[in-house]
Every structure is written in structure tokens, then in C-alpha cells.
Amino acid sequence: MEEELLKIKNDASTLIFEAEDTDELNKIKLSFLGKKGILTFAIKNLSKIPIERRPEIGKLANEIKNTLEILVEDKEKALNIQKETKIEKKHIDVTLPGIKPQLGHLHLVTQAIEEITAIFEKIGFERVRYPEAEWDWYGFTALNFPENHPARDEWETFFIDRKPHPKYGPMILTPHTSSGQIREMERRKPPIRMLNIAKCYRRQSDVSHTPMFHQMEGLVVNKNISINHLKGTLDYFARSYYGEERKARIRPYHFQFTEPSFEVDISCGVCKGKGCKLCKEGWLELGGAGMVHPNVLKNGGFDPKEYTGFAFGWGIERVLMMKEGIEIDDLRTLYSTNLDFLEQF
């Protein structure tokens, strides 16, 4: 009896797989699973086998029945799909517009980088890129950082596990684009108008910091460069990027590689500089700037008695988040995979 049931299963399965249309499939279904079907007849004859074997054979018969029913159902679906496809092919209209694939767009940070680059190129700045894996000399020492400066601590900077250079010291992931100042001065003679936009790395992560971020570094070196040139450049950028009504101001501050040093603010775009909940007093902090420190000019190979310069360095993400109409309360959102957010821009 067991061999008979297995033969019925094999025969039925083969016929089901080879069925070419639903009419043929229905005939196969009736011949095996119908009231007078082969499998139905075999199940009725279970009463003729010994009692002790009935549970085992009965279980096998039910499994075969369930398997064949599933095969018939799957085959029927496949034949229907095949039939619909043939109909569509016969009635296709080649004049109908095609289904356009979904297109992506540049990331919000990339858009900001391109816009900022275009703004500075109009006044003669040249876009450059320097290494993200940098030597300590370019990242700190040549920029006038003392040996015990907190920024050189391993809790602030990513150090690369590599043998230190005999001249340039340990290798680091560049913590700021300011390292490009020395490399640019080594590369060319004045006049210099450099715009270095690159990834930077610091061991920080919260609503206003990410371990990787983008920074823009401006450097101008020539004879008789003054704070007036710096202030004019800052005002130009503020109006070009944020709007004609926006203004920039500078406040005294301290940075190791500039003297004098300034914090740069822009007038608030919400209250137009009058003071509101966002800005408190009408101004929003943008970043740092200053006149290039004489020691930095020396380390770059220039005589500070003959040449002067100014520099500024701001986070691209911060510059972007302060643009009117951009409401981002957590910097990390920019690097999420949330399409609901990314598709807005």
C-alpha cells in the first residue's frame, strides 16, 4: 500500500508540473483528488490493510494529499500569471510613456559644499584638498600648538597606530582643515587664496558634534593683508550664502594659529538682528577667524615681516544648519538614513 501511494504522488506531481494550461490542470486534479480520483480511491481502501499499520499509512496518505493540493494551487497561480503576461504583451502600447526610475539627488552637505565653493571662487579662491590622514606637524606643531595642548590629547584626536615620522611625528586623522594652511604655503608662493574643504575627525558625538564632519578653511597670504580684508570677505560670504540683509561681525577670541583671533557671528535671519528666542541678542556664532600667526607663516616658509594673511575655519554642517529654512536640532540627523528627512532636500 505504501509503494502504491508513493507512485500516485510521483505520477501526479509530474503531470501537475507539465500542465500547460488551467484546463489540463483541472483534469489532473479531478483524476487524482476528485471523488472518483485515484488517490481518493486508495484512501478509501485503507480499511483493507492491517489495523496496526493504518495510522502510519493513513498519515502518509494525508501528507500526499496535502502536497498535491499545494502543488495544484501553486501551478494554477503560475499559469494565471503566465496568461496575464501574454495578454499584456499582445496589447502593449509602445506610445505610452515609460515608467521612470526613481532618481536621487546630492546630499544636503554636498549641496552646501558646492554652493560655498562657488561663492568663494567668484573672488579668486582656489579649492584644494589635503590628506585626511595627517602628520602631527601639519595638524598641530606647525600651527603653533604647544606639546601639552588639550587638543593633542587622545580623548580629542584620533591617533593612527603607525610608527611616527622622524621629522613630522605621529600620524593622526586630521582634526581640522587648518593643516592645509602649512601645506598650501609649502606648495606655492604668494599671493595665496586657498579654500580647503575636507572631512575632519574628532572624538566627539552629541547633538552638535559628530566624529566625522566637514570643515571649510580659507587662507589668504600676501603683502599688506589686513583685518579689513578679512572683514570684507566675511561680509561678502554672509550676504552671498545667507541673504543680502545678513551681516557678519567679529569678536576678540583666542586661537593658537591666529593673532589677533576672532569669533565670527552673523546676524539672525529670524529677527533680522533685533533679538529673539533663537539668537537672544540678534547674532549667531558662525566660527573662528583671525590674522595668520607669525609663527605659522614662518613654519610655512614665509617671512612675517614681509607677508601677512588671514584665515577662517568653519564647520560646513554648522554653516548649513544656520541657513534660513533649515531646521535641524541634531547634527547627527544629517548622516542618518532617514529618507523622510533626506528627500526634503
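The shown structure was predicted, so the numbers you read here are calculated from the model rather than taken from an experiment. Here the rigid core means the biggest group of C-alpha atoms that line up within 1.5 Å when the two forms are laid on top of each other. Residue numbers count along the first chain shown, from 1. First, how it differs from the form predicted in complex with 3,4-dihydroxyphenylalanine (DAH).
After superposing the rigid core, the Cα of Ile316 is displaced by less than 2 Å between the two forms.
In the core-superposed comparison between the two forms, the C-alpha atom of Lys27 has shifted by at least 2 angstroms. With the core superposed, Gly301 shows a C-alpha displacement below 2 Å between the two forms.
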The other form holds:
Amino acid sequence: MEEELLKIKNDASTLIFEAEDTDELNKIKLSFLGKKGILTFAIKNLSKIPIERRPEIGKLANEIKNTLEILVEDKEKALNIQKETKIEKKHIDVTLPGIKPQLGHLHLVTQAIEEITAIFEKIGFERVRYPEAEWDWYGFTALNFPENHPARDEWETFFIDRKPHPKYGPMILTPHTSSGQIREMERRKPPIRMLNIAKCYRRQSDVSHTPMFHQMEGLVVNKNISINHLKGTLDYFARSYYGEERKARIRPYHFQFTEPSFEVDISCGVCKGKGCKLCKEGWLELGGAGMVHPNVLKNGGFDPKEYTGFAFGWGIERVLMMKEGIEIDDLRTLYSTNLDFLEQF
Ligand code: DAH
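What I would like now is the form predicted in complex with 3,4-dihydroxyphenylalanine (DAH), since the data block earlier showed the form predicted on its own; can you produce it?
So here's everything in the complex, that chain up top.
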């Protein structure tokens, strides 16, 4: 009888210890300590043992009952804590293949920035970045925008709520990378070959605009820089980034900070410049460029009689979409956490 009781104690303790949840624990409790439980049954059978041994065995049986009750109680508490903290007891099967950590990759805009930078570095451009929170002077005034010029509205500028600088005017979130032109001219002497790629901000958010986007700004200043240098650089970029057979062309346009100013087009990769559904006339519009305006050179500290320069400024998102040949239904997806979309690139 004594042995039987000890075996019950052992079996019950092991099962209680290994119970995975409260349901299982309750079943174990019932099967040992319930009305029809194994231990209860054994205690009832005490009458069958010789009378002189009954007190001793009876005491042992009670002790076992108390111990098991305490074990059940403790286990119940432990299971509840586990449930609250969601720590699941898991058996580790060391023979299972490991779980591979998910590997991410650079965002497609970052990939494009790296590729574009490498292309321009090959011909001596230096990648720089200038402040995103910028003074009006660098963003507009020094770039030859007269005071009250509607461009400050056209560019949908964000103004920062702080006291204007006595010399540089209000503080803005830079709406274009052209602000880097003046900063670069202040920083160094010619020859300048700057590639400023940075975040820009404008108050617009719809399917084709995000309030934050990226621009790349080229600036070359030296003696005897002409439109030929600009055109050569544009063709070099078209070939290097879009493909050997692609060409660039320039069309007259207007910008405050360049004279003459141009719009830059890249020959269409689908129809090879013949005209198709995508491009209509064989060319896809990239963005602006021009010869640096004499006033801008002056504001940068250079004598326009001695130095000339060219500049260009394009949206990275546009440059990139033209390469991929993709039309993103809603440009804002680029800056969402939609992994189904982002993982494709
Ligand atoms: N800053 C202009 C914009 O955001 C783009 C631009 C046009 C930049 C002509 C230039 C340029 O450097 O020469 O629309």
C-alpha cells in the first residue's frame, strides 16, 4: 500500500510538472484528487489494510494529498503568469533546419541615389548634402528670385515658425536642391563639380506628389564652361544610367537662376525615339537645367566675367521611374511600409 501511494505521488507530480495549460492541469487534478480520483480511491481503500498500520498509512496518504494540492496550486500560478507574459514553453528540436532571418535591402530610392552618385563620381563630381531646414536666402533670394516673386508660392514652400534671420530671411524646408548651389560656391573655389542629392519638401500630397521627395542637383563652375559641357554631361548621364543607345536633348525654358534655361529630355527607351504610347513624341521629360545666372554666381562670391557654370536639377523619383519604365499609381506608396510593393525592387 505504501509503495502504491508513493507511485501515485510520483506519477502525479510528474504530470503536474509537465502540464502545458490549465485545462490539462485540471484534468490531472481531477484524475488524482477528484471524487473518483486515484488517490481518493486509494484513501477509501485504507479500510482494507490491517488496523495497526492504518494511522501510519493514513498519515502518508494525507501528506501526499496535501503535497499534490500545493503542487497543483503552484503550477496553476506559474501557468497564469506564463499566459500573461506569453512565454510559451517550447521544446527545442535541434535537428530542425534553422529559421533564416529575413534579409532586407536598400530602398529603391537609395539604390538609385547610389547608382547616380557612382556615375557622376566617375567624371569628377563630388557628392554633397546641404541643410534641409534652410534660409530663404539660399533657397530663393540668392538664386535670383526677386522679393515677392510668386515662385515662393509656386514651389509650395513650407515655412518654419521662427524669427526670420536679419540677413537670410525666413527659415524654410528647402523645396529644391538648388539651395546647395550657393552653399557650394561659398564653401570652395572653382573648379566646382557638385552633385547635391538631398530631401526636398513641398506642400503637396497626391498620387503624383509626396510632401518629401528627393532631388539631384549638379553644379559645375569654372573658367570657360559652356553649353557644350552641359550637353556632354547630359548625354553621358543618359548613356550611363539609361543605356548606351539613349540620348539627351535640351529645350528652351525659364528658370530664375539659369540663363539660358532648358528642360532636359531623354530619348524613349521603348520606341528608340520614334514615338510611342509611353512617350508620345520619342522623348521623356527629365527636369531642368541651364547656364548659371550671373547674379547667382555673384551671390556665390564669383565674378561672372571670370567664371561661368551650368546646373541641372531633377527629381530622383522621376529619374528612377523613367529607368524602370514604371508608372507608380500612387507615388506615396514609395514612402509607405507596403512591403509587397517595396520588396519587388
Ligand atoms: N530647382 C528646380 C526645381 O525644383 C529645378 C532646376 C531647374 C534645377 C534648372 C537647376 C536648373 O539646377 O538649372 O524645379
